Structure formats: C-alpha cells, structure tokens
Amino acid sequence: MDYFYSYLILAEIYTLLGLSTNLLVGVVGIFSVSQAAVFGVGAYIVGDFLLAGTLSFLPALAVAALACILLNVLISLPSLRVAGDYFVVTSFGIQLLATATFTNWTAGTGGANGMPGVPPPDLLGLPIESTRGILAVTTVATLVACLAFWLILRAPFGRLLKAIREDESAVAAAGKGVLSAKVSAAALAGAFAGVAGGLYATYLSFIDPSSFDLDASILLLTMVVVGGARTLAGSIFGPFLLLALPQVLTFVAIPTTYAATARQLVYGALLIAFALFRPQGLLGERL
C-alpha cells in the first residue's frame, strides 16, 4: 500500500508541475522548456531552509513559491519580448544555465552529489513522516492549485490569456496589456512549480540536479501534450499516466543499465506521436 501511496504523492507533485507547464504552454501559448529549472529552485530553497533549521516547512514553502514567482517574472520580462522560436531558444538556455548552477554550486545545492537528509514536512512543529500523512499534504496542495487553475480559466483573465494565444496582435491592437498578462501567467506558473519543488524535496529527502535537468522539462511537456493542453483534466491525467508507464516497463525484459534510456525513448515517441496525430492530447480542447 505504501508503494501505491508513493505513486500518488509523486503524481500529485507532477500534477502541480503539469498545471504550471499547461498554463504557459497550453493556455498562453508560451513554449517554455525551463519549468524544471524553476521546480529545482523551489526544491533547493526548501531543502536549504529545513537543513539549516532557520524556517519550518510552511514558511520555507512560502519563500520558495515567492522566489519562483520572482524568478519566472525576471525570466519573462526580457524573454517574452521575443517570440516563437527565439523564446524557445531563450528558455532552453535558461534551463542549461540552471542545470549547470545546480551541478556546480556545492555550497548551495550540494553540487553533483546532491542534497541528502532533507527533513520531512511538518505542521505546527510536528513532523509528518508517514506516507499517508505526506499524501494528505500533497493532496491539499494539489486541490488548491487545481481550483485556482479552474477559476483562472473561467475568469476574464483566463479569457484574455486564451485570446493572446489565438491572436496576440489583435489583443494588443484592442489596447490590452499583453506583456503584463504574460508576466502574470508566468508568475502563477512559478508559484505552482515552487510549491511542487518544496513538496518533492521533503518527500524524497534527497534531491540532485538530475531531477531538474532538460530531460525533466521534456517530461513535463510530454505530460501536457499527452494529457491535453488548455484543460484542467489534461493537466491531471498526463502526470498520472506517464508516471505509471515506468511501472509497465518493469514487465519488459530490459537491462537496468538501459531502463532510463528506454523510458526517455518512450516519452519522446509519445511526444512526437501526439504532436502529429492528436495535438490536443487525450483530454484537451479540440484544436
């Protein structure tokens, strides 16, 4: 049963990341490949605070969310002034820079050796060490984020974001603040990723740069594409489905040295197949 709970915890954490990525890629139409970097910043901030004992879990999580909001805004202000392929290249460079920082900044991240011994989450000073208790925490966080995403899609702000995706020039000609709307969406996406990072660090108690590299960003994009862009259901279904796939691969006779490579091949094949034959994903809006 603990194994199933562990799957649910990770799926809910990646649902937060799916919401973050879907908000940018699906709703606004900003093709970013740097969300794993923001995810990593949230994880390392919470890990550093908890290991140092300067903040408890909830304040550290709040600081991580605020830092990731600021980071996404700082990234967005210059990079959102470029469009299309240029923005993809910019976000790609940011992801590579973040991975290099995580790998080489030994004092802040532990470098390539990672950051072990991150304490579990706590509430009012009481540590939550059981898998069921951590599942309750991630479930509450995921439900709050899903509600926020659902309300945004139905609010005037959500309709503005969708209009920007459809025809940015027409929205700008109508006198709407395109750049400010994009930056606001990036800020909210940063908050989701920061919370996910904090939950990830406290659940696993060990984090290293491999969890926040370019492969992780591609995985997030695959979750959104397969689950379905622009919808809450797609943001939930994609992470739950793709995190279950590695368990299916365990029934295939693949040497352990090739398991990670096989998983990346499957994710890449799914991304290409859905982009070609079903771009709206399994539960996304019809394009």
Contents of the next structure:
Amino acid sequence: MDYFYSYLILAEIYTLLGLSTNLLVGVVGIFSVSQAAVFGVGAYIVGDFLLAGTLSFLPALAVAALACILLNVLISLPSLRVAGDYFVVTSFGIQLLATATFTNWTAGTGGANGMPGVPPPDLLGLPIESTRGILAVTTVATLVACLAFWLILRAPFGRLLKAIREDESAVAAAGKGVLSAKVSAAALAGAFAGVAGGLYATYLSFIDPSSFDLDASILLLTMVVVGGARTLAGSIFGPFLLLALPQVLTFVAIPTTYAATARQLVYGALLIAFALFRPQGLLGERL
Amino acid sequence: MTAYLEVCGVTHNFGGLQALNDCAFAISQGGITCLVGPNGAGKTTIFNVITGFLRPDTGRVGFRGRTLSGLAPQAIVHAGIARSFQNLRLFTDLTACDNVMLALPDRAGETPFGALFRPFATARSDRRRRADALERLDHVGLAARADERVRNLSYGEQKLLTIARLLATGAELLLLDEPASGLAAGALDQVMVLLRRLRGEGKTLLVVEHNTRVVQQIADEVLFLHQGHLLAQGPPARIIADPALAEIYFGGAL
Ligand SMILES: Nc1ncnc2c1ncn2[C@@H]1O[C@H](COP(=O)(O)OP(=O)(O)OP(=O)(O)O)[C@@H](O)[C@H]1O
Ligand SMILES: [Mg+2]
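Got the form predicted alone; any chance of the form predicted together with the partner chain too?
Time for the whole complex; same chain goes first.
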C-alpha cells in the first residue's frame, strides 16, 4: 500500500510541476526548458530552512514559493525580448547555470552529494511522518493548484494568455498589455514549482541535483506533450501516466543498472511519437 | 477643417530601404479615406507608424491635437485608434467570439487576482462581455458562427471577423489594411456595405484598398502614396482619373 501511496505523492508533486509547465509553455507559449531548476530552488530553500530549524514547514514553503515567483519572473523576462525559438536557448543556459550551482555550491545544497536528512513536513508544530499524512498534504496542495489553473483558464486572463501565445502583436492591437500578463503567468508558474519543490524535499528527505537537471526539465515538457497542452485534465494525466511507466518497467525483467536508461529511452520515444502522431496529446491541445 | 489625424514628415528606413519618405497628410473626422498606391508604396508601414508598432526615424503623428509619437500600441488603442492587419492575425485556436471578447476594452478578470479571488464576479462580467461580443459579431453577420474556432471559418468570414474585432476595441478611428482583398463578389459587397454603415455610425475610416471599383464606391477622399511619399490627395473621381497616377499605379515604376 505504501508503495502505491508513494506513487500518488510523487504523481501529485509532478502534477504541480505539470501545471506550472503547462501554464508557462502550453498556455502562454514561453518555451521554458528550465522549470526543473525552479523546482530545485524551491526544494533546496525548504530543505535549508528545515535543516537549520529557522523556519517551520509552512513559512519555509511560503518563502520558497516567493523566491520561485521572483526567480521564474526573472528567467522568463528574456521571453519578452527574445522571440520564440531563441528563448529556448536562453532557457537552456539558465538550466545549465542552475545545475552547476546545485552541484557546486556545497554550503547551500550539499553539492553533488546531495542534501540528506530533510525533516518531514510539519503542521502546527506536529511533524507529519506517515506516508498517508504526507499524501493528505500533497493532495490538498494539488487540489488548490488544479482549482487555480481551472479558474485561470476559464477567466478573461486565461483567454488573454492563450491569445498572447498565438500573436503578441494582435494582442497589443486589441489594446491589451502583453508584458504584465506574461509576468503574472510566470509568477504563478513559479509559485506552483516552488511549492512542488518544498513538498518533494520534505517527502523524500534526501535531494540531489539529479532531480533538478535538464533531464528533469525535459521530463516535465514530455508530461505536457503527452497529457496535452492547455487543459487541466492533460496536466494531471501526463504526470500520472509517465510516473507509472517506471513502475511498469520494474515488472519487466530489466536489470536495475539499465533501469534509468530504459526509462530515458521510453520517455524519448514517447516524446517523438507524440510530436509526430498526436501533437494534441491525450487530453489536450497542440503545444 | 481642423486635422483629426495628422501625419507630418514621417520618414522610416528598413536598413537601406526607404519605406517612408517625408510622408505627410491629414484626414478629417468622419468619412472613409482610402489609402492607395502600388505594392511596396509604404501603406502598411504608415499604418504601423500611426499605431505605434514602428517608431519613425523622423516626423510625428498627431490625433485630435495630441502627439502620439512614442506611445505603445495599446496606449494608442486607448487613445481611440485601432487597426486591422493585412494578414489578419486572428487568434486561430480561439473561437470567433473569444477573438472579439478579447478586444473589448473591459478589463475585469484579466489579471490573475480577479481570476482567482473574484471568480463569480469575473464569470458574471464575462457573460456581459459575451453578450457585447455577440452584438459585434451580429454587426458583421457572424453571430451564427460565434462558437466556431477561427481556423474553421472561411477566408471571407475571417476577414469579417477582423472587422468585428476591430469594432470591439471601441476605437473611433479605424485603420483597415486591405479588408476587401481576396474576397469573392458577394463577400466584397458585404464588406462595402459594412464599411459604409460604420461611417454612418460616426466612425472615421482609413482603408488601404487596391480595387479601384471599391475605392470609387466607398471613398470620400483618396490618399495616393508612392515610394513612401504622399503624391496626391483628393476626391476619388479626380485621383482615379489622373493619368500620371494611373501610370504609376498600373505601369509599375515611375
Ligand atoms: N519589416 C520590414 N523589414 C524590411 N523591409 C520592410 C519591412 N516591412 C516593409 N518593408 C519594405 O518596405 C516597403 C514598404 O512596405 P509596405 O508593407 O508598407 O508596403 P505596402 O504599401 O503595404 O505594400 P502592399 O500593397 O504590398 O501591402 C516595401 O519595399 C517592403 O518590402
Ligand atoms: Mg501592405
């Protein structure tokens, strides 16, 4: 049972990340390949505060969310100047920079050895040690984020964001501001990723740079592509499906040494297959 | 008559290419002014300058006695000038109605704050907005297609939709870049009727148009642009009858 709960917790955390990535990449069209970097910053901030004992879980999560809002706005700013495809290049650079920082800034992140012993989340001073307790916390966070995503998509704000993805000049010609809408969307996406990071660090209690590298960012994009862009259902389905795959792979007799490679192969194949044959994903629209 | 829209000495270069060369004209309020000239004359470029999409190298644009130079496109829409695009630039993944709703000046629920923390008020104001948008769609005869995605509309319907979207901005001066080009006879007549009706409703229209028959039928005044410079301005009959202008227009280079 715990095994299943653990899958649910991770799938929910990745749903938060899927929502973040879908909002930024799917809805507004800011093609970020560095969402895992923001995720990582959230995770390390919560880990640092809880290890030092300076803040309890919720305040630490709030600080992480705030930091990730600022960070995501900052790294999305080039998208206001650099058009479409070139932003991918800047974003790629940001991801490399983040990985280098996570790996080498030993004082803040534990470096390549990782950060062990992050305490479990706590509410009102009571630590939540049980898997079911943590599942309850991630479920609440995911439901709130899903509600927010749904409200945004159906509001005029969502319509504005979708229009921006299609044609910024036409949006300006309609008398609407592009900049503030993009910044708002980046802020929201940052908050989702920051909260996901905090939950991830406290649930696993050990984090290292491999969870926040380029592969992780591409996994997030794959989730959006497979689930489908611009829909709530797609943002949930993508993570739940892709995280189930490694579990399925463990039933196939693959030596554990090849497991990671096998997973990457499957993800890569999926990405290509969907781009070619089902660009709208399973439950959404074309990226 | 006092100038309503005033373009003074506007010059704009793209690298070595002079797209606008000391371009100057003024139009008065009310009526339809057609902007004509051969391909590459700078018609779209002057639209881009007036609406803030391009900063001219020199010169200024005035509207109702106010200088527009330096304003961002959306500020110019708020000042009362809106434009359509030669290549339509509709939001093709959205519905016809969404395209129009987006351009309405109402801004309720356009920030995450409104969307997240005032969901009911946002939904209510969006219903009002939808009713407004349906009215504009009805205006151009597209009400029945409101919930169709734009990419499923015919080219003629898409052209009409650009006019509905333009109307939604509430602007009083409308710049239309070739609203009638590429249309079959029926749709063409529909657009001409629509433009005349807008004039009747008090809008001022500046329309880029290649078809001399259309110009003759809708224009109160014609501006003739050539190599980025205003060559002539006058009533359509006189401009069209001018053999020198006809030579430029039909005979290629001067
Ligand atoms: N963004 C740009 N970069 C470089 N050159 C441009 C650009 N936009 C327009 N031009 C050039 O400026 C000149 C004027 O172009 P413009 O689009 O204003 O012409 P037009 O009168 O609208 O022509 P058409 O009737 O073909 O629409 C043309 O020679 C065109 O090639
Ligand atoms: Mg043109």
